[in-house]
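Only one chain is shown below, in structure tokens, and it's the form predicted on its own.
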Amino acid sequence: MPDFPKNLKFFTPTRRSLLKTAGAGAVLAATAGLPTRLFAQEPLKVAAVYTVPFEQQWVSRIHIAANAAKDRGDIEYTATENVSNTDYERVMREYCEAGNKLILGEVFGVEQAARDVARDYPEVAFLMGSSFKEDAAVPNFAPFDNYIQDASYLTGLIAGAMTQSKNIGMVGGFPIPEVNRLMHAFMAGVRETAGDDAKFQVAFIGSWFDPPKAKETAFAQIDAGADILYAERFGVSDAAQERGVLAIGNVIDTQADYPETVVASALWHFEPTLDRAIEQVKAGSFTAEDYGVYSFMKEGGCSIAPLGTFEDKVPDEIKALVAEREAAIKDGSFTVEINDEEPKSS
């Protein structure tokens, strides 16, 4: 803090001093060594609509995200969640109507109607999770997705080294490409590790928060043979836990709750696709683009978890191999393949 002269006085002014003395203040601060920005930027209003719970993995990296942002005042920020399909136009429009200047949320089965709103307010900047590209002809509407495929590689690594069947289970909620390329990425991790005769049970459920669903499905794989199982929805690592075999978790870390059953997670940042997206609006230069990129671990966008409670289980050379893999991603001379294709089982 600077030493200001005692002799200083210092006085709140009222909107009306302001008003007929603004041109005065900006000399006053320069004469005072005071910066010229006396008064901090207002937050963004941000709103965001889920179509499932706040805690369900996905959305919830991105609300805890938001709440971050809101909480150092860059935005202020409101959401809504288990909002269906049908009625989410609705909600979107209303969100727009109330001034909130960026909306958050998943489109991925609304795709049509959530850029059908954003064509009908400009002046609104959209960030929504999508399975398609942006495009021109609606600058105010960009896609992101959760492209953590290198972690979900890694862990693919670790994955290999630790089944003991080579039989994998792998339990999804759609074949969608946020989905299909995380599961490619840690397939491909698996048989570098365990060998290309690893074998995979793949399954989607057709939701994407029904853990009671994906616990049965991932019953009925350990019931074939898998002793380890990609976590990609909630329920499969209860079932695995239930069970006595491993699993790897997916977009947030759950060792927590399963310590003798979570080896290791892929993790999402949202944060990095969020802070672009706020300073963007806030610059006035928001427009359509990938926002997919800012996932991928070289932008911060994801990483693995620690291992934790499997410290000492997994083994030295493997963990050995996993921090080489990620300074390769990190620094670019190692690239993960991005498989959009559905995953069959083989």
Second form
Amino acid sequence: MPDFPKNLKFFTPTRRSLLKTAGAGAVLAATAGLPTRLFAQEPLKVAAVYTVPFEQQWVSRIHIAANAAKDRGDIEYTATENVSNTDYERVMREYCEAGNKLILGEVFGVEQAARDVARDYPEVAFLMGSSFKEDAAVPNFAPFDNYIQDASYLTGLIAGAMTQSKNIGMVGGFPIPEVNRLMHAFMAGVRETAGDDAKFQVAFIGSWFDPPKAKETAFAQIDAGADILYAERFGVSDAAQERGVLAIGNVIDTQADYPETVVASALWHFEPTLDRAIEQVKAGSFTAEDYGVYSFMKEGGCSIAPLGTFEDKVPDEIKALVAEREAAIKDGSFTVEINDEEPKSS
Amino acid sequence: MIEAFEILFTASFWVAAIRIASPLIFATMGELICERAGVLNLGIEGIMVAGAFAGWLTVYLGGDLWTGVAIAAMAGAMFGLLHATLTVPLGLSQHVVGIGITLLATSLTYFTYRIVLPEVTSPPRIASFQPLPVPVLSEIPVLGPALFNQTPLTYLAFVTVGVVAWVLYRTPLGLAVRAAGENPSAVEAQGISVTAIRTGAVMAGSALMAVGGAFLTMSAFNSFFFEMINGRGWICIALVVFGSWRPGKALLGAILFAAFDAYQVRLQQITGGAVPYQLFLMMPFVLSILALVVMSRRAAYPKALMIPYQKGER
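Would you mind giving the form predicted together with its partner chain, to go alongside the form predicted on its own above?
Now the complete complex, all chains and molecules, led by this one.
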């Protein structure tokens, strides 16, 4: 409460005379807006709890956005990585007790427990990656997710144009909504440019962190005829590079590491989501709303990475189509379907 | 249906099977040595993590690949020494110590990783071992590429099996190791220190486990991820039982398991999504359990396994 002593001062002279009371009253009224403005300039205390290392693709995007907000002076940022799901609730509570006003994280494995913590700390705002929607019963808990299907769809258009065998390999970790919807959007894009007879090989490796296994799975798909791979996991682009086929990136841009392999990437930008939450918390109006929409392309939450080394290899008519669709998505005249079901091989 | 069988005759399938088997071969041989000397080493999972990191870090910091392998082995041997100190002369519970070593090694590894690389956006890569085809032999259809177009570390894995088998069954040292696991008093009666034999076996075995881990970061892949061992160590413990504590049979077990794994990822692609993917992921484990039931019915485990030996105690 940084504004409290200042208000006290005004009460001291009021005891001296009625006249002064009136004057002080006027000043007090004039400064009524001050507390919130002062508060807005104070950096907001934000803490993040991640179940994976900062290097993990998904978390890295949140970490980058939070560090940017910290560098701007908007927030104070502390974060803990590699917290196991069994320990997640404890770390959340510790950060709440430490006086943080906004808690960031990912509760895909602890959906219920995280909501229980939110109930216990009604004055703290929780912005959590979640497979579920907001719940009015927990008004301080808002879910987000990487709804970057717009960008995934655009990369699909490019992939569909680049495949010659019309056979696409896709390796994912687990079929959770966040993974599924991006795969579906990507597949929709591919079908549009490669035709409905495009074949998809979909595999899940049952782990978020087993690049050797992801790589083996990708090798198997290349053996079965895939000539472009959707790289949801680390390891897939490596297999593509070794066998001289192409890959499409997801969430982060890895073209610098695989200049001859990664054609295009769908990038996630967490900044619109986080900035909205910071603004809402500072204004005291943070509520349980679906922050997933701030990952949409028209909110600036996702984009397609520059084609870079593939600028000259992607046909011009496809580049034009991508630009046209991108504009249509941004002005709202085109919507990419959101499908959270588990994708299947075809 | 025919496609499902055709997979078995493709070279790439067998190449994948041997590649997946390689880290398991190293670690299984390591566990086998420990257990033949009478010590169950449940530190295997953590030691593999430490080895994966130590080898990778050495190369990342400018060492060459073989130095990396040596450093990984040394890191493994150090954890082996800690394990042996607690379980051999002190005679503590091998289960508790082993799991403790796994927790310590994984956490310490991650702690070191963060100190060395406090801020990285994606895990750095190294130039890993590349396949080195053996002239002529690698031209043999199907099996040629599988056995003779692999990275040097895979060749080393096979050499290791031969060396372990030879030492265990053809040398006085091997006899002492086996006797320490069967009847330690007999070893002591020969004037050989059971403590020294067991400690040495656990250190050597742990070094091999660490090289198994290093295979993942230096050959199968080229960067280090915290959870990349992903239970492979536990599989190796089962493979030792599967192999009835014999190097040759354990090698077969490792290849069989890896072949199931390579097969399931290929089978997943031809069923067109009609079968849930979880069933395929389960396949190597289910088949291994079945094989284990069949294979290990008459297996004779080392008689003094998990029994601490105190000199002079009756």
